[in-house]
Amino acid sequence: MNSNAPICLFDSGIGGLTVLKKLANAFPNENYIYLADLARVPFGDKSKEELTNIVNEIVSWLEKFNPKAIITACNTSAALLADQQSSLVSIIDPVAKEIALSEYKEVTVWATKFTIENSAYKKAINKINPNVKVQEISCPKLVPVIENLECSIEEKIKIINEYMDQISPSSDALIYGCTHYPHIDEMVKKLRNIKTIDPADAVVKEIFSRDVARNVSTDRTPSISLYTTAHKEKLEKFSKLYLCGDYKVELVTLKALV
């Protein structure tokens, strides 16, 4: 493995920046490549066939960089790949293992329609520990309001409360089953006293446990390269907001978009 090879991540939009930020903080000497498929966001309402074609195309594009790892910084994509043999690092599996081996009796998952319909978290957790009760709630309104910087705080609170009211009173923790959701963590905690879990933390531990952590980049100028299939200005705006830096974003055209 080339020590200077990048770690690649992909998502349908800006949500995966939450994963990228935690990885970059944990492994500051690595090179990163992030692809946001903003031309086809959201992934959560796609059919299985559509999503399979999209993910296969993205992975093929990222593989040309000969990466150390490719991370599905997208729960919907991870849900699709859950029953398949894959070399990709899942956003779901590492945290599911942690939950299953913890003292949690009941957890709630907020996620996209596709992730919930496939019971991705419930299956992953109960496969290891069938005694953990997993409540899954589809939250289709959250991603649009998170990506809309002009959305008022009042509107965000109204929508968050809509899903908050569905959480079981006996739930021990709330898992953010979409990489967008950590962006509203502060608001969630103000509205309800509940422990929140960001799967990105478990992904960082997973990467650390792999050969990637023992094959650290020697590049004197580690980099973050951002790509998008559409709305370049949007990714630039969010990367500046969440990664706290000015990053150049390159527009790429995937075959299916030609």
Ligand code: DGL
The other form holds:
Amino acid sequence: MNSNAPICLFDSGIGGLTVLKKLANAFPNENYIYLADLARVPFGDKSKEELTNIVNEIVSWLEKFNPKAIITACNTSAALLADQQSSLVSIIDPVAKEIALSEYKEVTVWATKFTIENSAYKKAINKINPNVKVQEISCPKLVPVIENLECSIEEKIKIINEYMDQISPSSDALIYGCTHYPHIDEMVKKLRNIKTIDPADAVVKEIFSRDVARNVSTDRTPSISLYTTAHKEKLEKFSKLYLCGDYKVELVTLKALV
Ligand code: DGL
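One more: the block was the form predicted alone; return the form predicted in complex with the ligand.
Entire complex below, previous chain first.
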């Protein structure tokens, strides 16, 4: 493995930046390539066939960089790949294992329609521990409001409350089963005193346990390259708000994933 090879991540949009931020904080010497497919967001409402084509295209494009690892910074894509043999690092499996082996008796998952319809979290947790009760709530309105820079706080709160009201009173924790949701973490915490779980934390631990972490980059000027298929200004705005550190950040719009 080339120690200076990049770590690649992808998402439909700005959601995966929440994973990139935690990873870049934990491994500050690495080079990162992030792909946001903003031309096709949201992924969560797509059919299995549509999503398969999109994910295959993205993965083939990222593989050209000969990366150390490709991380699905997108739960919807990880849900799609859950039943398949895949070399990608899943955002779902590491946290599912942690929850299955924890003290939690009941957890709630907020996620996209696709992730919930495929019971991705329930299957991954209950495969290891069938005794954990997993409440699944599909939240199709959250990604559009998080991606929409014009959306008012009042509108966001109204929609968050809609899903908050569905959480079982006996639930021990809320899992953000979509990488967009940590962007609204502060609002969620203000509305209810609930323990929240960001699966990105378990992904960081997973990377620590892999070869990637033993093969640290020696690059003196680590970089973050942000690629998008559309709406470069949106990725730019969120990356400025969200990513910090001494990275050289470049932003590129792709005409096509070829
Ligand atoms: N952020 C992604 C996820 O974790 C995709 C959301 C979407 O595009 O619907 O599921």
